[in-house]
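Single chain ahead, written as structure tokens, the form predicted alone.
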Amino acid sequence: MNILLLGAGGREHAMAWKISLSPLCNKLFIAPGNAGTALCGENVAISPNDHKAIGRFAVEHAINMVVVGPEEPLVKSLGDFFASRKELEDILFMGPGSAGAQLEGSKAFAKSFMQRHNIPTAAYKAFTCDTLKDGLAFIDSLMPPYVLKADGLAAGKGVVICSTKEEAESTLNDMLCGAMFGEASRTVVIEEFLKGREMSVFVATDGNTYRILPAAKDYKRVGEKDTGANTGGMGSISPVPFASHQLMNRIEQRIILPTIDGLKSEGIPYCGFIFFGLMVVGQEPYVIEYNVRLGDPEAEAILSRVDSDFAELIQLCCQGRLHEYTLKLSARYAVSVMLTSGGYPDEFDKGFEIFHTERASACRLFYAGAKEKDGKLLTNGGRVIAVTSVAATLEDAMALAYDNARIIDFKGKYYRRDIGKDLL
């Protein structure tokens, strides 16, 4: 098959890592890709966002199967585009259409959603700028912290979470009527803070059948210890050392099938990869947000232990054809460690050389934010390389990971160094 890719980052590095691995695989392309995705593919230099210059070159090029790494583009009805003309159509397209992009899309649907079909969430109350008095009133009848999510898209920044009354009012105006997160927060979600153990689970799914994927734990906050703001993910670790099998299975019979027998019911067709981002509270499990694409970093632990054939995976579920499947996983841990550029998740420089990359061993990096140039490997992202190391014990993997990371440099490179540290 000739298979094209969309997206720039680690998740699609490591996608197209394990996608070139495939005897299924012909040629693969990645759009736009990255200094890593060049090393497995050919990089086309065509935005993910524009849908006419894809459906022309799937066509060009006799695509076979198109998919997609970032949310952006699904938000924007780029499965509806292939969906609805007649020289795309028998195109296979792994990802969901606009109606199942809402799941991300929409923070105020995904909440709704799960309140239709009794999924476990916490709390909350959707306002917008018109509504303010109402967000005031409904801060005040809860009990700090505060959870204030920008409904649409925000590049995974979109959630504030407030220690004070205070703090979560003055936030809630911003975002409203301040235009905080653009146009993402004309909707502001408010739900109650659920304190307990965060995970991620993933499943991908034809919309009848579906096949569980690694868990991972990520680590969001840019500070040790998980302090400081919010970023795209500074590290990932799988599988979660806390993940029982009793626990597994309430996710599967609470959640999961929940989610897709939900979208079955509502007719809405979903074929794609579904992230549950989860708060384990003691034993129970909540849903804090779906996403409906692979997570970044985590994508890099959980597909680092994928032992059978994911391109294999991505052409039955886009057959209809899941149950067909045998998913094999590696027992190993993967610990997933992210060098950042200086200043991140704020304002960054770029541009900045790569060394060492060479010197790495028994580890697999994952360029994010890096691209060459004149033969030089350059910064050219807040999250640079994802250092992936697989080990037998999950004190393994670290030290792997972490050795690596010191070696790899460039200036203002930095690094948590507590990644996994918490679980041991």
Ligand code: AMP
Second form
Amino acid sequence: MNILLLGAGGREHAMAWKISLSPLCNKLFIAPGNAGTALCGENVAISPNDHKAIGRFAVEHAINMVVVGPEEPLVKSLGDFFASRKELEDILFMGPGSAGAQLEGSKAFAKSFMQRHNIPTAAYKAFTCDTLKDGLAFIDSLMPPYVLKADGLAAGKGVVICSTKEEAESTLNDMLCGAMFGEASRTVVIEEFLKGREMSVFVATDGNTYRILPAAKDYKRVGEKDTGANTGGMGSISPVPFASHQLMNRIEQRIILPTIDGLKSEGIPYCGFIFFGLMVVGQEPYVIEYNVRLGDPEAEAILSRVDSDFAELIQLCCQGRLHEYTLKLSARYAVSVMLTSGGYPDEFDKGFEIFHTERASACRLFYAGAKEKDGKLLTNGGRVIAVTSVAATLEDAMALAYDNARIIDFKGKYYRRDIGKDLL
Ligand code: AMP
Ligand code: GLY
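The structure above corresponds to the form predicted alone; please give the structure of the form predicted in complex with adenosine monophosphate (AMP) next.
What follows is the entire complex, opening with the chain shown before.
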């Protein structure tokens, strides 16, 4: 098959790596890709959000299968575009159409979907500028802290947790009636704060059946011991030591199955990945959010543990034949440590040379914000490289990842030194 993968992060490098290993993969293109995906296939300078250019490229290069890494093209209806064009309709497409992508594209949709299907989630209400007064009254009825979520996509920044009532009231006002997240916060979901342990569960589905990929834990805050600003993710580990058999069973019965069945019963076709962001309170799992893609940097860790053919998994999803697939997973631990540009997630400089990648050993380097220029590898984003190691124990995988995280160097390099430490 000729395969076109969309995206440009560490997740896409990990996906490109796995896809390129498959005997099913004849030629792999990545749009737009990065310095890492260029090692697995051919980068093409097209934005994943430019539907027409992606469609044209797919026809011109006889693409058989399109795999979408990030959520934005999906929420912006790229799936519908492929399904509705005569010249594109036969191309396999991994990712939901705009109806299914609402699971991530609209928090209000996701919450009401969960309510309709009795999927455990925090109690909530949704408000607009017209119902601001009701929103303020709802805040008054809750105990702190308060969780306010912009309905739409806000580049991972749309959740604000307020510790006081005053802060919650003014934030709600700014989100709904000010310009805090623009269009994305025209509707705001206010929900109950859940105290527990976070984990991420991923499935691949063809809309009928599903395969549960390895679970992971992501470290979202920039600072050690989970302090400081939220980021896209500073590291990840897989498997999750506290995710017992019993807990995973509960997650499957109460969350995964009703989600797949709910989509089906509402007539929403869904071929793609579903990422369940969970809070485990005691032994009870709750959904904090759905995403319609793999996580980053969770993908770097979980794909390092997938031993069966990843391109075949995707192909069978697209063909509605996922029941034929046998997923094989490694029992080993994967740890991914994100090397970032100093200053991230706020302001940072880029364009610094990255040194010593050739000295890395017993790890995989998944490039995120890294580009090649004149034979040099340069930083090109906030998250630069996900250093990923696999070993028999969490401790060993951490040690290997950190040995390499220390060696690789660039000006302003920053990384958390406690990825996985809380779970030892
Ligand atoms: P999200 O963008 O939905 O992943 O939310 C960002 C972060 O906010 C999550 O990773 C959680 O740590 C936190 N969060 C979101 N919703 C809740 C909630 N209802 N209770 C507690 N923490 C939450
Ligand atoms: N690492 C969290 C995410 O991809 O949304």
